[in-house]
Each structure stands twice: as C-alpha cells, then as structure tokens.
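One chain follows as structure tokens, the form predicted alone.
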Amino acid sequence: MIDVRARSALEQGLGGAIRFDVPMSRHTALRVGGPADAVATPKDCEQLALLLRLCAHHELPHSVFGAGFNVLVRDGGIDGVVVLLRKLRRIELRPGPVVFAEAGVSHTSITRFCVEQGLAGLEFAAGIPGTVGGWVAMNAGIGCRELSDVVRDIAVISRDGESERCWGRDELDFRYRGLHGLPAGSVVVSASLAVRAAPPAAVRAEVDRLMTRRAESQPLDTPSCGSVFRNPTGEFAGRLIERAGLKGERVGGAQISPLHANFITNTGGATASDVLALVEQARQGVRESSGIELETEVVIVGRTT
C-alpha cells in the first residue's frame, strides 16, 4: 500500500497523471490482473524523471508497462507504482539513417511510419505487438531476426530519476527475448533503429506478407499476452504443447488457442489464476510427453495473495 504522505506527494507532483487502486485488467493485453496501488502515465521524460525521484524518495517500487503484452499480472495486483509510457510517442527520421522512437511508440505507428517514409529494415517486426520500449526490453523478434540486429543506441533514465544516459549497441547485452545489464529499476525511454531507404511499395508488400502470415497462424482477434513460452533449442513450444494433446484446453475463461498452442487467450471472464493453471498444465503435459521443461517467455508479476 502507498501511505498518505507518499500519495499526497504523487498527487501534488503528477496531478491527473496518477491514479490509485487501478485494476491492471485495463492495462494488459490479456485483460486480466488485480489492482495496482497506483498507475502513472507521465506526459514526457521530464515528468517521468520526477515520478522516479518521488518513488525513490518514498521508497516505492515501480514497474514499467508498455502496451501490456508479454506480461501476466496475478489476481492479487501489484505493489507500488505501475508506470505507463504510452504518452512517450515521438518518432522521427534521423541521420544514419535511423528511426528515433520513444518508448511508447506502438508497433502499428512505427510500421506505418516506415511504410510512409520508404524505410526498410524493420519489416520483420510488423505485427509483433507492443511498444518500442517493450521491444527493446524483450529483444522482440521472429525466427530470423531480432531487435538487437537493428538497435544502434537507447536512452535510459536512472532508477532515481536523477540522470539520463545513452547506451550504444556495443554496451548492450541482448539475449534471446531479453536485455541484460542495465541498472536495476532504470527505464528505457527511446531507441534508435537502423533503417535504409527503399520504395514505399516494397516496404508495404513485405509488411503485408508478414501480417497475413501472422493472421493465419496466431489468434490476433482474441485477447492474449503473445507467446507464453520460450522456444526450446531446436523445437517450438507450440508444437510441443499440441503434441501433448493440450491444444484448445480450457480453464475458466482462459484457453490454449486452437490456432496456435503457444498462445493462451481470454475468451471472456478469465482470471490470472485461470491462465496460470493452463501454464502449469502445459508445462506438465510437455514434461510428461517429451521430457522437455518449458520456460515462460511471458513475465509473471504481482502479489500472490
């Protein structure tokens, strides 16, 4: 819980940019999750830095969300302040050439920008849900390419909000679905992504091809968090789950997608507990059928009670 003094300081410093006791089901793609003590939506990097200073001063934990993909919030909710970066959405072409994009720029916005400007190099990310900040944090990608292939630098605000630093590509420790080595609690606020000039029609054609393939193989029309499990070396998590006979399995309002078994969808009224039950069923089923231990790609956060 947030005590009276901390709550007053947050309200005075952030005004309408802070709300309290907010259900995280409103801010996650899966549409599940209990209440956060507070949810803040800073309007710019300056207000974000102020928020981080206040959290540090009052010893409040903070967690950063983009569009709420690749995250599962437990039914007990989240301690401290959830920081939403959706208003940090400046995007522009800079020399290099690179696309400079703030952390809150959505995947649809950056794809549209590249098509309109005739910029190739980021087509592989078309349809990967979320925001630029989430892409960086998770090293988003598909089989052949990842964000680490195109990142040239990122800007990061320190945990206490007192400093901002640019990290070059050679300083960043990207791994499979993750970025390691940044100071704990620091916040990625922007990234520069390498592109090259290309005919807009050619960029559009490749984006359309990838989007069509995603629509045919993934449940894009039903709330989900994206891929639930990491792909084991030399295998695909979805295929393993399907072989275990769990495709289409339901618990409450949650379902292992009949279209792609590495997706769990909210068919209506699901809780985080429903989803977690299916996660464990999939793990156990794959363990028993193939001997492989699946690791979650989705980040599970929040109070257990």
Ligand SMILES: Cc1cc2nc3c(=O)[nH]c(=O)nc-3n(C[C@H](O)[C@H](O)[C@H](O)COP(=O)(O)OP(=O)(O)OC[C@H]3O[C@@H](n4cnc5c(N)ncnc54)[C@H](O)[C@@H]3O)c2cc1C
Second form
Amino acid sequence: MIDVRARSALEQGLGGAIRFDVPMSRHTALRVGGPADAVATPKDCEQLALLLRLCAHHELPHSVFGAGFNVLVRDGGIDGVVVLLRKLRRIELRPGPVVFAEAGVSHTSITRFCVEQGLAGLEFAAGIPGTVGGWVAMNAGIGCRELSDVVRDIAVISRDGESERCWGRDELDFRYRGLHGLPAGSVVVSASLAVRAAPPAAVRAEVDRLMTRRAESQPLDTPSCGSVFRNPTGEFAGRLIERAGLKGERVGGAQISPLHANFITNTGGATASDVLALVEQARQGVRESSGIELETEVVIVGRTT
Ligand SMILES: Cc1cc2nc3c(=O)[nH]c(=O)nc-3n(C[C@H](O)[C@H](O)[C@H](O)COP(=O)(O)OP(=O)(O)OC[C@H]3O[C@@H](n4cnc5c(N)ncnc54)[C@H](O)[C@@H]3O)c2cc1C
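Switching from the form predicted alone: structure of the form predicted together with this ligand?
Full complex below, order starting with the chain above.
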C-alpha cells in the first residue's frame, strides 16, 4: 500500500507518468499477475532519477521491468512502484563501432536498426524478446552466444536516484542468465554493444535464418515467459521435463508446452497460481525421474499472500 503523502508526492512529481493499482497481467508476456501498487513510465533519465529519489524518500520499494518477457508476477500483485523503461528508447551508432541503446529499446527496434545500418554481431539476440535493459540484466543468450559477448559498457542509476555511473565490461560479473555485482535496486539505463560493418542483406539473412529456427522449436503464438528453468550443466531442462512425462500437462489455463517442455504457456485464463503449480510439478517430476534439482530462470516476484 502507498500512503496518501507518498501517493500525492508521486502524482505531483510524475503527473501522468504514474498510475496506481495496475494489473501486472498487462505488463507481462505470460499475461498473469495481480496488481502493482503503482506503475511508473518515466519519460527520460531525469524523471527516472526523480522517481527513484521519491521512492527512497518515502521508503517505497521499486522494481524494474523491461517488457516482462521473463517475469512471473504472483496473483497477490507487487508492493511499491514498478518502473517501466519503455520510453527510454534512444538508439545510435557510435565510434567503436558500438550501438548505444537506452534500456527501453525493444529487441525488434535494435534488430531493425542493425539491419538498416548494416551492422552485424547482434543477430543471435534478434529473436530474444524484451528490451536492452532486460537483455543485459538477464545476460540473455542462445546456444553459445550471450549478451556478455557484446556488451562494452552500461550506464546505471543508483537505487536512490542520486548518481549515475558507467560500468565497463571488465567490471561486470556476467554469469549464466544473470548479471551479478551491481548494487541492489540499481537501474540499467543504457548499454553500448559491439557491432561490425556488414552488408544489410547478410545481416537480414542471418536474422531470418535464426528466427525461422526459433519458430520451429518454441511456442511463439501463445503467451509464455520463455524458459522456465535454467539448463543444468550438460543437460536441457526441457528434455528432463519431457522424460518425466510432463509435456502437455495442464493446471487451469496453464500448460507445459507440447512443443517445448521448458515453456509454460497461458492457453487462456491462467493465473499465476496455475503456472506456479506446474513449475512445482515439473520440479518434482524431474527430481523423481532424474535426481536433478531444477532451478528457475524466470524471475518470480510479488506478494505471496
Ligand atoms: C517466447 C520467448 C522466448 C525467449 N527466448 C529466450 C532466449 O532464447 N534466450 C534468453 O536468454 N531468454 C529468452 N527469453 C526470456 C526473455 O526474452 C529474456 O530474459 C529477455 O532478456 C527479457 O527482457 P525483458 O526486457 O522483457 O525483461 P523483463 O522480463 O521485464 O525482466 C527480466 C529481469 O531483468 C530485470 N530488468 C529488466 N530491465 C532492467 C533494467 N533496465 N535494469 C535493471 N534490471 C532490469 C528485471 O527486474 C527482471 O529481474 C524468452 C522469452 C520468451 C517469452
């Protein structure tokens, strides 16, 4: 709950950029999740810093969302302010060469930019849905390529909104599907990603090839949150779930995808509880059939009651 004083300070400071009691099902790819106390969409880094200062002053928790492609929000909703960065969408080619992109730039915008400008190096990420901020925070990747291969530096605003700092690649502790070591609550506001000049047609052809392959193996036409579990070393979570006989399993409106068992889809009217029940079923099934303990990749957030 946001008390009256904090609410009025947020309204005064952010005007139309903040809304209250917003269902998070509107802001997650899985289309589930209860209401956030507030959702803010700052128009630029200055307004973001102001928002973070107000949150710190009023002791309100904040959480950052990209496009919500890898988060599962519980039905109880989220305490405090959810920050959406989709208005931070400046993108430009800079010496290096690097593509400088603000955190809210979508995977489709940056891919289009690279194709139009004839820039190779980011094709592997073209089909990973989300924003540049989410790509960096999750160290998104596919096969043996991941964001850490191309990040040159990132800009980060501190939790309390008081400072902004550039972190060079060598200072960043990227690991499998995660970026560690940034102070808690920091917000990634931009990244510079290494690219190289290439004929636009060649960049387009590689993007198309990878997108076609993805469409054959992932349920892209139904809401999901991507891979639910991390792949254990030397194994594939999807294969383990399939071997446990759980492909196609349903709880309410949620289903373990018949196409790719590491995806849970919302086939219509699913709740977060339905999805979480399937997560536990998969975990237990794999534990019993393979003796392996699966860890979630999807970021699970929100009130438990
Ligand atoms: C169909 C489908 C296919 C997918 N395929 C892949 C794949 O091949 N490889 C892969 O790696 N992932 C994949 N994913 C997962 C998802 O696309 C990636 O994790 C992506 O990076 C999420 O970006 P996002 O902007 O939506 O982040 P969100 O899902 O909104 O957020 C993810 C996490 O990042 C944090 N975060 C987001 N932005 C910021 C920021 N600016 N500053 C600080 N923290 C931030 C959030 O707090 C949260 O913890 C897939 C998902 C779907 C639905």
